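Next up: a single chain in structure tokens, the form predicted on its own.
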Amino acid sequence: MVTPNTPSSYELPSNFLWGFATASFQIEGSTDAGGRGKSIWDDFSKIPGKTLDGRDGDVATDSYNRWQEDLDLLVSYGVKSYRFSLAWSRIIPLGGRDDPISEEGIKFYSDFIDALLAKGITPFVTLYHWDLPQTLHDRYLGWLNKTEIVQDYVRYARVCFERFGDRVKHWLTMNEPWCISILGYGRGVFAPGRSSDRLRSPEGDSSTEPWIAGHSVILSHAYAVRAYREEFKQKQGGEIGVTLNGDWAMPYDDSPANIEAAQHALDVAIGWFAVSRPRLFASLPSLFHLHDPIYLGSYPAYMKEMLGDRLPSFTEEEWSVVKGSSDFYGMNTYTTNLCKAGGEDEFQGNVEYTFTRPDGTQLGTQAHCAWLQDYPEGFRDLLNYLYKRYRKPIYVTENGFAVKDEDKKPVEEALHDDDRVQYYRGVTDSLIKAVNEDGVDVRAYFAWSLLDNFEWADGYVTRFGVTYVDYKTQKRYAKDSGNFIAKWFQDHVQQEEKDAPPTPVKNAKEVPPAHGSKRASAVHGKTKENSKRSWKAPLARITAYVSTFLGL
């Protein structure tokens, strides 16, 4: 790989936003502390197979009890902001819009904001992150009743625009719709674990459940922007968007079949949320469709015709208020994909999904997971049509790289995290580029992540903190991404005469040391280093739990 050559002259705006990101089930822990109520994660990851090492998050990286050691942390690596998310059954542990607020989990969620702010570091609040109050997936199934979820998300949206929203000036609504819709309802890998494999769960259809999450959650994001936007956003100056998962893809090589196999690739994965314009088909990619919902007001007709009838439908009301309501585009990315006719797999659009190209090389250096390999051009090259086809803001709120096997190394290697330093450094450059070259407007960016922690159906064995953690003592060290982002960042932004440049952390004495192109102008093309810019592939990181579960 080459190394990136970042003109010295390019910088950043003082005001862009950088930092790390995590959320609350991932990393707070004390799961029954403070009044929480159970979130559809708790008893989900309990139940063997559910988690590669049969682990749960009722400690995860304890930051419940250690929110001010993470602070210290923050300050240490120097960033500007901290997405965190909010647990909603901290906050109201039983979920309902009838039911009790736990002032305990307001106050927990309240000081830790205040912190944040007194030592000048900006929160970025994500309002749901996968873990729905079990109460309500009790009640009414969750996010497939679509009355009852819109009305008590809205609510649960309102009480934190009430009581933090004088603090928190930037909220997302949903953490990428997809998973929580296919992988929870559909593949039946994440909670609430429902598919039609009854090897995997005794109930749930996954011809038509994911559909219809994936319809309440779009409704219930964009409710809570309107209630939001009416009620609160002129007093408190804020701005609100939901964030999407999504990775840059290219056809496998140039025949019409694997073209038109990315086209319906994305058409599934991307155009369901987004939904949808005309196809101009031979001048722009058809991609983040999934979007176009939210920033277009229709769905792809290639979702209708697969679909027929199991696509919910719309009421004109209720495209009027989703039509237009994020103030920005949140991107969650990883990684590049190529793509290939073939498969009868409706969640990927009928279409197989490779890292080797047709002449047997890998796209780049292969993760841990089996879903990720570095490629930064296609991150640069998924900024570029991010902005040109919503002409909305970009906040990258999630983008990072798990090192192969590195739960199975002594902490003093697993700190020397070079393939990591490697991804970022390719990623910053191609950020910078997009900024200052293609004049893309990119006001943020949020590594995933702050500290290794519990990786979903990964359990703890998938590391992508910048920050090691010991689950034995819970102790962090920070790793040599960490500080190459901290330095990266303080060098590129252009600072404000009150900056100081932050102090490279200091891991614990214990710790021994380790021993020691141009630009493609056109949207369709070939898949190496001076392809043509081309397509997105969508399924961030659904291939590793898929692979892992299903064998696929």
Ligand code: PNW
Given for the second form:
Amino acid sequence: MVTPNTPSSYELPSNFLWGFATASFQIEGSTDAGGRGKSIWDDFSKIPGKTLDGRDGDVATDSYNRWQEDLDLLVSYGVKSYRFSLAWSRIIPLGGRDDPISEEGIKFYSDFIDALLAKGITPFVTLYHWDLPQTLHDRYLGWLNKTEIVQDYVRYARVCFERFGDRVKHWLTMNEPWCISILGYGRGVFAPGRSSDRLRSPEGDSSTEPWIAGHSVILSHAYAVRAYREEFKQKQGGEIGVTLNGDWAMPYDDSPANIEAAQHALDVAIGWFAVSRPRLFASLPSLFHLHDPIYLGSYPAYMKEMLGDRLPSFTEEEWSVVKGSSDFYGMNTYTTNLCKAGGEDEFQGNVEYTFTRPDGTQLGTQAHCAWLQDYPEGFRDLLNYLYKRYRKPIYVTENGFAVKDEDKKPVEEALHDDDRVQYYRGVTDSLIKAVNEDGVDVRAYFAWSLLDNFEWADGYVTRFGVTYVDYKTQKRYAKDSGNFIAKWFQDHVQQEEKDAPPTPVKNAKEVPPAHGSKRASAVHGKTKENSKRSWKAPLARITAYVSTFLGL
Ligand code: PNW
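What would the structure be for the form predicted together with this ligand, rather than the form predicted on its own?
Now the complete complex, all chains and molecules, led by this one.
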């Protein structure tokens, strides 16, 4: 176990947003209250075998009724911001562009937003966190029908901007397009559960549908952003972007094949949507024909190579809407994978993942879910990689840990969640070093999650909360990790009164630090100590420009 040695002079700027995140279906319950229409998770979670404990989302943490209590909890932690999602089918019960709006649904979120603001908490709102209106799936197979879903999604987004945009200034269009596409239409473990595996699903084609769904998600995001920018942004002054899941990919060893495999893993997890900048020698023509989707480029060359015709293509008009359609990089990350070339899992870029190093040791502490180990160094490497590659301010919109067997512990024991505290200790140290030493422009951090909640296919077995929920009584109890995070950010975010310079909104194009090079001057809030280290900056800057130009 490593104890981080964060230098005491390191700080985050006074306008750094921090808090906790949740999602509508995971916490609200009350699935038929206030005229809410069904979502694809309502019935899916009731099918035997779809959740580990056979439990559904009908009650969850009962936050539809207990939102006041959740708000008090946020206040007790002293958060600056709260990330939550809106349930599309509460706002438009049938989901479609010609379907009626539910004023009751609008009122529910409107009141909650007002209550947050009254307590000085900034709402950070996700429009879509996986709870597609069931009707849209029944009508035309949801994300598989690009023409229909783009129009329906944009109308839904527009309603949200109209009704909440006077108060909400931070919008996320989509949570984790990779999970929507791969887990919903490829592996079939998340709603709507489609897959080629006929033991799992009577319908679906895992070789084509995930890539089609992903394509519709990108376009829906992009057209909603266009609507926001053209019709609302000037008046409302907010910002909007997408949030992608992506874990750091580390080569298993120094072999060229495994180094390449790690890049392939990133290309499919992140580059598919981001979409990554083509590498100079891999695709020279792209230098002269710069059509860059959400952040920079076309679909990664590797995805085209892997999927051929199965990867849908955008029209020129679509490219122009997709390109540059995110104001920031929304980063959801949990772990680091050691990557080995090989295997036939396209969803991981034909790369094998392991947590076991060549010498047989484990990368970090094992979480309750098989896919998660604690490796904070990877968090810092990922921040550097993303900032260098996409040159956008980064908002960490999810990051968290599920303690092994926490569900089997009595509450008094579960509250002392040492492994989770250790996880956040490591990650916060990596975060502040990435900002103060590497010059990465990070502007927000949300821990997942405010509460233990409905963990999708894991039901209620896997607990990610910094607050324990006793599902029998619905009582909430702060865990040590919740208190740790609250204190850490209070200690490390500059006080507003101090000298509060206005946010130094950095021109993202200015300094893309080289991957692995540690740039010394802080982006925000330079301290004496870190300005002393700034002699390193020019060199790092030159290296960064050269490596960025070469696409390294
Ligand atoms: C994210 N994986 O999902 C979601 O945004 C949350 O709703 C969820 O509760 C949280 O992470 C914890 O799982 C993921 O298999 C689900 O790698 C699965 C994976 C990653 C993220």
